[in-house]
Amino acid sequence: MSSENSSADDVQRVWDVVVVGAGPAGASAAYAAAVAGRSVLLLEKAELPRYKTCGGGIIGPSRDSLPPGFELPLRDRAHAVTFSHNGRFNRTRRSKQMLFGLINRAEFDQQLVEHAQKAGAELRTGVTVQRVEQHGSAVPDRRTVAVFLQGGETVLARAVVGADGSASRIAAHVGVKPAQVDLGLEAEIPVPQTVAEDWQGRVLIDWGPMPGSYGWVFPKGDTLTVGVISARGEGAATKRYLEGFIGRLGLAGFEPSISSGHLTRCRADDSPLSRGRVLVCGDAAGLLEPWTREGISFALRSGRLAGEWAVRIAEAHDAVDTRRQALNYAFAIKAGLGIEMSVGSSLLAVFERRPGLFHAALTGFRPAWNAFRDITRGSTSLAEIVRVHPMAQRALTALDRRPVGPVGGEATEVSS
């Protein structure tokens, strides 16, 4: 629906929640809200479905984040995952359970707003948001955030939502500050069955040529997602590793049907969860895993504790009690995505000096292949490891300073 056939009416409606940016995180937003009974209305600026640049892989905690009856829509089930040093010492690992569910993000990403839509939440596309304000002429009162228009319609909420991706103007309202900008550059690659059915149920992690770089591979069906990513400011040199990786892979004679690229942000441990009514998620607060760059489940996950917290907002009679809802959304974040951040900031750390070892160990020592294995199937995560297992922590502190051996050859392994 378009902003030229909204009433008056709509207009002056005060809804409880108002989300903008109808990608994971919004749409999980948009559900939790919904679902405890209030007004939700569901923001997005493309028409769904919507192509994202995005590998597409879902592993254990975003599958267990998902709404309930919520079916993926899988292209692919991966048990293998095929690591390669720059194109070196291929070695596979097998599992007999999944490891990666393999998705198309404009197929998931339309399916969970349905899921919000089902639980009462309104969905308006084709909507840009401008800017919010929390005080001026716009604004009725203090319990109220007004959400400023493209085409000038206002909208008013009593707690809002930003989850409008890496370049938010939510976040920017919030004040958010990145600490690691990473760009992705990717291709969806369709291909004959012949060489659909070599990759079908594996995928391919590379350690690249640059500090922290690394590329994949995700099959799905008769498409191959093959991307690259790497700090920002090695735009020529990330291009370079892309073509690279897609010629030694065979690939380059295919035609992509879709070559894109996005910018990833990483928060700062001091950078702001919220400003007065308006809380921000997902990409939009700079929350994922910084080494891995894996932000799906970290979209869904505080995605659905933002929905919740702002219905605390929501109810708040005064400014004393919103910060305190605030407060305790952000302890929320801090208390589980934060650790697995700050474990995974020093993963990429010693990843970027010493990406050898890491293959090293994925490959050939089993209790690393084992924590790979239980994150990506969701018994574990980075945050457990290092609470069950103080050692870990400390041994983060001493990988680089040990010496790494010659790894080569190829190698596979079944492992339960």
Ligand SMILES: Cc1cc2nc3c(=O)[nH]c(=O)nc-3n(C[C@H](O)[C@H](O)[C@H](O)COP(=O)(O)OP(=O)(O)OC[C@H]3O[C@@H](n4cnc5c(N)ncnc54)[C@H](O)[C@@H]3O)c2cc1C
Contents of the next structure:
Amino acid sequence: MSSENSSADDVQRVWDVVVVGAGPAGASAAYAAAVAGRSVLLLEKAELPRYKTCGGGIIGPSRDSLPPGFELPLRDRAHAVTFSHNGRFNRTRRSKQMLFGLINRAEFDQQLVEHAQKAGAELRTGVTVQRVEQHGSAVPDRRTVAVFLQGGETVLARAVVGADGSASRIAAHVGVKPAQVDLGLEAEIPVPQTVAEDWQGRVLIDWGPMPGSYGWVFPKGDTLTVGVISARGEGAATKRYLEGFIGRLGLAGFEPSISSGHLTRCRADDSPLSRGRVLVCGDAAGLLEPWTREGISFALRSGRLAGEWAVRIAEAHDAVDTRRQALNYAFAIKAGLGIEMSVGSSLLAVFERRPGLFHAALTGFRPAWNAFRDITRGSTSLAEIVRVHPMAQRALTALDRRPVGPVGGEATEVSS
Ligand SMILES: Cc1cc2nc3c(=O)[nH]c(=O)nc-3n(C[C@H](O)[C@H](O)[C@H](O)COP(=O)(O)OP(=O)(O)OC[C@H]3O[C@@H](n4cnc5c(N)ncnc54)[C@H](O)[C@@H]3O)c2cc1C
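Give me the form predicted in complex with the named molecule now, not the form predicted on its own.
Below: every chain and molecule of the assembly, starting with the one above.
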């Protein structure tokens, strides 16, 4: 316990930065603010380690965004990908080098939190944040934010980072607007050793029957994470897709240890990233790759930036300086992750109409496979490929027939 509101006579402690949510975004924000020497309180509603519905695929940009000295708790390393199109046309592509790593989120997230703690952040678990206030009787002055916890306690901060996931309460305060909402369903399936050996080092990606949907098998030693994702609003069809997918793979006879679902939300282009002294990052901000719905690297990268800018906001003495720092944070996000999201949403628009084209390209056209390999390994990004290869940009623009601005431009809208 660190907040000092034990008696009415005490002057209540004001933290430099309070971070809400201890997933990859929150742990990264807390780490970044703590290594800058600021007092940081990290609030998490669950007890750690906690389960999170997630494939646990760690691509190159995620590996590159980890704190120094962080050792990935890898359960497997993907060197091969089997692609299928709604269960048919299976084709496996292999790579000598690791394409991406596979982790168990409970372990990975806990380890990230421990790094933040080692850097000096204080952690409180089992604490649900209900809301924040920047004005009113609970707020002693204009430089302070009041964070209300379930149970009646209030903590004070100079800056708050909302990293409380896709159902974020802090996002509601900031006014985050989603442009794309998807439902992911997953089963953790313990399997016998012979089945586990068959999957070792190989993932499966299946282009699904509903527009924009796909499924995956991610092996993690004695357990396979099998999941599907599709646009929200088709819950029954998404469930049928997962059941059929599991059945076709011959895995229906094994009882899942966990079956769960989770929404993902991608932000609209004009969605805010801050309000006053409150910033949002990761899923709370709707920062997620729209095509693959890869979000760990977005959470790690935006979390670090949010932590760095929260430090500057904590030091801001007036509303003008606070606004300037918040705008700088938004600029940093939009210049990097925003452009990646813009390209990703164009790709999704094409994929929704032409999944067969993607399957044919990835399995039969070497440059497409090379691009996939290089993106997952982190030696390039989709945005970089489109920027460097005018042909790729022209192809994407021609195939993406939505009424949008140039690829990567601020005006691009995301289809929902
Ligand atoms: C089915 C599925 C599969 C996915 N697979 C992958 C994948 O393979 N690779 C990948 O990169 N991404 C994947 N993602 C996306 C990825 O899981 C998320 O983008 C990532 O977890 C975002 O991290 P975060 O820290 O922003 O949020 P979260 O990981 O959701 O963390 C938020 C934290 O905030 C806490 N919290 C929530 N509300 C409160 C509150 N009021 N008070 C205090 N604490 C609170 C939660 O308990 C949680 O610990 C997948 C998503 C889904 C749905």
